[in-house]
Structures are given as C-alpha cells and as structure tokens.
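Take a look at this one chain, the form predicted on its own, written out in structure tokens.
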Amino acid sequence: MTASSRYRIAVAGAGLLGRLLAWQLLRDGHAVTLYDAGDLDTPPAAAWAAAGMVAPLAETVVGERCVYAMGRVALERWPQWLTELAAPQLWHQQGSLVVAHPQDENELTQFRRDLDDAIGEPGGYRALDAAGVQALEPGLTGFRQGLFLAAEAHLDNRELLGRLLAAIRELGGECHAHAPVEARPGEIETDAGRRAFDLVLDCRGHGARPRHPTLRGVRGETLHVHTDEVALSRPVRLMHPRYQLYVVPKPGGRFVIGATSIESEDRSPISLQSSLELASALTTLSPAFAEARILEQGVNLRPAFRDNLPHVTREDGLIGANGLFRHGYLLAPAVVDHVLAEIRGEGQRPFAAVLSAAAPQESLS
C-alpha cells in the first residue's frame, strides 16, 4: 500500500488498538468500518477495565527491555494524540511512586536492583526517605522509604475510549456494536453475511484466539472505589512478598486498584478472597480508605502470546495486531505506529524485529 492510496478498511475489535487505528486511518482519508462483539459505549475490552498507567520503568522490571523502549515512545505519543483529540486534560504526568511497608523493605530494595538491571544503568528514579514520601503523597502513612519514578504517567482511559469513539464517528467512520465477526483476508463475515474490504485489521484481543493458537487470556482483577478522604496525585505501587498492588487515581475521587496477573482464563466474578486481599492491602496505604465505597469489581482477560509481547502478523488483505498483555496503554502507541507505517508504505519501523517475531505457526507471509 502507498501513502497516496485510499482504501476501504475494516477494523475488527473496538478496544484500544482498534479505536486508535480506526481514528488514525480516518484522518488519513480511508473509509473505515469498525466492528465489535460488545457495546461500544461501555466496551468489554481489557482497555476499559485497565487502570491506564504508562509506566515504562516499573513494567520493565517484570518484562523485556524492549518494553522500556516502546514505553518511551508512549510517553511522547500520548500527549500528542490527546492534544489532537482536544483532550490534553486526560494526560497526567506526575510520575509514579513505589513504596513498601517497613517489614517488606527488602522487596523495595530488590525492585530497585531489578530496575537497574532492566534498563542497564542506575537512574530514572529518585530514592525517598519518609519525609520525601510524605512530601509527594501526604495521604500515605507509615512508609520509611520509596522510589519516585518521575517520568511515568497515567491517563483517564475510559474517557479516552469515549473521545476516540466520538472522533471516529465525527470523521465518518461506520460503527457496528454487538457485531461479532470472523476476520479474514479482505473480508469480514457477520451474521448478516460477508463483506469485502481492501484491508482487514484484526484487533480483537482474546477474541482472535481461533486465528492464533498460542494466544492466551490472562485474568486481571480490579477494584474501583470512591472516597473523598484520600487524595493521590499519581499511581502508587505497593511492594509485597505475595503481590504488587497498584492504586491509580481517577477524576472525582475514584481509584482503581489491581495486583499481579493470574494465569487463568476464568471470567467468573472476583473471588471473596481476592476482594478481601485487595481491600486489605489498600487500607494499609492509608486507613482512610476503610470508608471508601466499592463502585465496581472488574474481571477481564488480557491477551498474551508466549513471550508476553505484542505481535503484528500480516498476510495479503489482513493485518493482525494483538498481545498487549498487561501493558496496553504502554505498548499500544508503538504497535499503532508499526501498523500505520505498514499501511502507509513507510520504511522506518523501529520495533519491527520485536513486533514481527511471531511464533513459527504464526509467522509473517
């Protein structure tokens, strides 16, 4: 494909990747049709359930070094995109804070060592004492040490998904909700029949598993609470021997709480034990959270390949983009840039070696 050509493009899956690609392709002048098996206003996608963190340093500790490199792209791209969406207020770059209770400070020390190893050199963070933690987040209590990762950010993900959908519709995108599809080269099949396109983009996340034998779902559980008694300016991660809790502030006194991923494709509601553990850990950050009101308990499946990295696969008339795992908002910009470069015929694709490294049975044609 060439940059001057205009195509009829179908996007299967209206999660984060699907919406970003549909929006960008409409801006390029293509005719875009967006399909999703669920609702478009409150989508079942992992991007809706996520906390919206853009944390390349913190996530590199539990991932590959390329996660850090792609995450740095995200820190540049998100402010640019949000300005283009006339929604710069959705971007919050006040860094993130990592803490541990006194009895678990060895976990914080190990996190710092892992961080140095992951990025290849010390730096990118500032060690804090008790006064430093209190200066950043007065609402936290009982912490003698912390790490401040100043470059990290978070965004208001649900508002973002709504803004993207509105922009897609304003640009003339054709949107179909509650429309499960089969994505094939140059063709979309729905209950109403088959429809031909010049190009199909398959961004269905876990829904694309029939096409990708090595794709799996990784269970994520979140707790949404509301309180006016606690104020946080940035995401806070709590190091613990059993789990790494994160708390991300949202507008209106809302907080999203989550922990590590669970290797399970169980979509059943969150268990009582998990709920109690999340709530208990939350109150150790600040006792004032004890009076918070539970608004929502969420469960979703994050799509992941064996290497826990995203893959972009291609055959004539079909491009698949999948496998964001737990790094959706962190890795999506690099994946979107890669797919757009492919469609536009641009030669420079910095992460081609990583994104195209699919499993043998899923190799590029």
The other form holds:
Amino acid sequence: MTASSRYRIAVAGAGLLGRLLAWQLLRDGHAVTLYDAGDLDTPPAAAWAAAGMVAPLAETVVGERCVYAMGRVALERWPQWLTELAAPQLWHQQGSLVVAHPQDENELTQFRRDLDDAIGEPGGYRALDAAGVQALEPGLTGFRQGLFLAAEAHLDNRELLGRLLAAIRELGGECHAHAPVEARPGEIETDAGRRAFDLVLDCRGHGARPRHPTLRGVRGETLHVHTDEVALSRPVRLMHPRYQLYVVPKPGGRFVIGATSIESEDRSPISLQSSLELASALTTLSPAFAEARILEQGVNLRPAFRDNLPHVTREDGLIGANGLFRHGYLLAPAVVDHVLAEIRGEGQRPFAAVLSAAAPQESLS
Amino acid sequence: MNTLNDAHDDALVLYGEAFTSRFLLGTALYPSPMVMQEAIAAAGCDMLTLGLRRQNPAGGDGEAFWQILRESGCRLLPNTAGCRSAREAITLAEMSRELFDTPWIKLEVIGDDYNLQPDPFGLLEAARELIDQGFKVLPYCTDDLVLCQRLREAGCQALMPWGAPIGTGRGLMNRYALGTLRERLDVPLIIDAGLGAPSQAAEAMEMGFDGVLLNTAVARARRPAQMAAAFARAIEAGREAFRAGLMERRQTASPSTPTLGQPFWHTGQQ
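Compare with the form predicted on its own: the form predicted in complex with its partner chain:
Every component of the complex follows; first up is the chain already shown.
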C-alpha cells in the first residue's frame, strides 16, 4: 500500500487498540468501519476495566526489558494524541508512588533492586522517607518509606475511550455495536452476512482466541470506589508479600483499585476473597477509604500470549494485533506506531524485533 | 511402578512410583508462562504443583493455563492452597481428581492468614478422609514430630514439612526439629516452602531429606530459569553428599596433609 491510497478498512474490536487504529486510519484518509461484539459506550473491553496507568518503570519490574522501551514511547505519544483529541486534561504526568507498610519494607528493597536490574541503570526514582511520602500524598497514612517514580503517568481511560469514539464518528467512521464478527483476510462476516474490505485489522483481544491457539485470558478484578474524603494526585502502588495492588485516582472523587491476576478465563463476578483483598489494601493506604462507596466491581480478561508480550500477525488483507496483557495503555502506542508503519508502507516498523516476531509456540500448538 | 535398576538406583519413590528428579516446582508467580516453561526445563523436574482455589476450577476456566502445564510432560500435582478448613480442602481435592484424572494431591490446610502456617488439626482430618478415598496425599505440614507421626499413621506415604513459612526464603528455620523428623520417620520427606537460596536446598538434601519443593525463590528471581538450574545443581550436590556420607564435625583440627618430617622452618618462624 502507498500513503496516498484510500482503502476500505475494517477494524474488528473497539477496545483501546481498535479505537486508536480506527482514529489514526481515518485521519490518514481511509474509510474505516469499526465492529465490536459489545456495547461501544460501556465496552466489555479490558481497556474499560483498566486503571489507565502508564508506568514503564514499575511494569518492567514484572515484565521484560522491551516493556520499558515501548513504554517510553507511550510517555511521548499520549500527551500528543490527547492534544490532538482536544482532551489534554485527561493526561496526568505526576509520577507514581510505590509504598510498603513498615513490616513489609523488604518488599520495597526488593522492588528497588529489581528495578535497577531491569532498567540496567540506577535512577529514575527517588527514595522517600515518611515526610517525603506525606509531602507528595498527604492523604496516605503510616508509611515510613516510599519510592517516587517521577516520569510515570496515568490517564483518564474511560473518558479517553469516549473521546476516541466521538472522534471516529466525527471523521465519518462507520461504527457497529453488538456485532460479533469473524475476521478473515479481506473479509468481515457478521450475522448480516459477509462484507469485503481491502484490509481487516483484528484487534479483538481475547475475542480473537479462535485465531490464536496460544492466546489466553488472564482474569483481572478491580474495585471502583468513590469518596471525597481522600485525595490522591498520582497512582500509588502498595507492595505486599502476597498482593501487589495499585490505586489510581480518577475524576470526580473516583478511585480504581486493582488488580488481581488469576490464570483463569473465568468472567464471573469478582470473588469475595479478591474483593476483601482489594478493599483491605485500600483501607490500609488510608483509613478514610473505609467509608468510600463501592461503585463497581470490574472483571475482565487480559489477552496474553505465552511471553505476555504483544505480537502483530500479518497476512494478505489481514493484520492482527493482540496480547497487550496488563499493559494496554502502556504498550498500545508502540503497537499502533508499528501497525500504522506497516499500513503506510514505511520501511522501518518500530519494535519489529518483538512485535513482528511470532508469538512463542503459536505455530506448534 | 517403575522397576528400579542401576541407572535409577537413586530414584525418589513416592507411593510406589519412581521419579528421577528430587526437585518439585510450583507454577505460580512467574512473569510469563514462557519464563515458567524455561524454568521447568532448567529445573529438570518431574513434578509440578498447581493451585486451583481461585481459578473457578468447577467451570474449567483455567484450561488455557493447565494446557501449558500439561505440555511440560511433568506429572501435575494439584494443591489445595488457599483452603482454610478440612472440608474446603477435601472438596477441592475431589474436584481436582476429576479435572486432572489424578489421585495425587498436595494437601494444604492453612491455619493462620499472616504466616500461612498449616493447621495441623484440619490437615490430619483432611488427610484421613482423602486417604480413605484412595488419594495419594502429600501433606504440607509443620516440623512437629507428633503431627508427622499421626499423618504417617493416617496412611500418608510421604510428608512435606516446611523449612520456613511460604515465600519467606528463610531456609531451614528449625534444624533440630527437622533433624528429628529425618531420624524418626521412615517415609520420604520433602522440604516444602520457605527456601530462598540453593545453599539452603543443598543443606536440606545433605540432612537426608528426599526432595525439595520450590516456587517463590525461582519464580521471583530476576532470571528464573538460571535460578532453577542453580537449585537443580544444589539439590543434586546435596543428595550426592548425603549418599557419600558427610564427615562428623570435630573440635580439634586435624590436618589433611601429614606434617611429619617437615623442617622446623616451616612452622612459622621467618
């Protein structure tokens, strides 16, 4: 394809990747049709349930080095995209804070060591004492130590998903909700029949499992609460020997606390055990959370390949992007850059070594 | 049961079945399934434990992950981690027997939420019931001699005493109690939980323990496969040392090179 061509492109899956790609391709002048199996205003996507953290340092501790490199792209791309979407206020680059209770301070030491080792150079964070934690987040109580990761950010993800959908519609994108599809090379099949396209993008996440024998869903549970008694300016990550949970502030006194990570494709409601863990972690950050109101209990499946890294597959007339696991907002910009470079026919596709590589064992299964 | 022959004269025998590796590995906490698969390969283990409690096992929703474990070719040892009563553990064991078509169960009944210490009373109750039902029970227990004797009497043909509380990496906290278990019990004993370093695993094997079960120390290492390989060698070294027979410690120094006939000027004066 060349940059000047105008193509008919179908995007299957209106989660984060699907919306970003649809929006960018419309801006490139293509005719885009977006399909989703669920609702578009409250989508059943992992991106809706997520907390919207963009934390390349903290996430690399539990992931691969390339997560850090791709995550740095996100720190550049998001403010730029949000400005283009006329919604720069959804981006918050206030850093993130990692804390542990006094009895679990070893966890903080381990985290710091893993961070140095994962990033390959010390730095990128500042160690805080009790006064330092208080100065940053007066809402927290009882922490003697913390780490401040100044470069990290978070965004108001639900508002962003709404803004993307509005932009897609404004640019003339055709949107189909409640329309489960089969994605094939150059063809989309729905209940209504088959429709030919020049290119099909499969961004269905866990919904694309039939096409990917090694793709699996990893259950994540979250609590959404509301309180006006506590204010946080940035995501706070609580290190605990058994649970590693985070709280992310959202507009209007809302907080998202997450997330469990269970190797199961169970979509049933949150378990009492998980609910207790999430809620007790929250109350130990500040007792004032005790009177917060539970607005929502989220459950979703994070799509993951066996290396828990994203991969892009390509055949004539069909590109699939999947496997963002727990790193949707962190890795989507790099994956979008990669797919757009492919469609625009640019020679250099960013992060090709990771993203263009086949998912491990995918061909053997 | 495999026939023991010269090549396998040091097999670990549990419930009449021989295993070539004395390294059992848990399957939680890895950064990704691929990293876990590499660790399994590096460990060279024959048995993997897996937790089911939180996966909604009755719905079969953990199938994608279980498939990865099956591909390892290792025997799967479902556990009852997260169960706090004998009844809960028994129900989960029954479910896991159906799901995995196996009578093997690593039995855990947790008595304390903070240090995840086994509940000896619930454990014994559940072990009795499951043995009656024909399960091959591997109970995760404390290092209490009388509890271990009762589990043995209940029909457990192998026991899994802790080295230290789960995930603490503290090693063999009570060598005296563990030494007593080794002297007094005639069944395979596998140190389960609390090991953090290969040296600790080697020490357990040198003491005559029959195997080691690890999870956190491998999964939470920065390079899990490399750590699994390190543990595998330590476990083999410890076993070799035990079979070779360790010397007794002595109070008096005894030179390994005979000093008779050495000239005086070698005794320290310059």
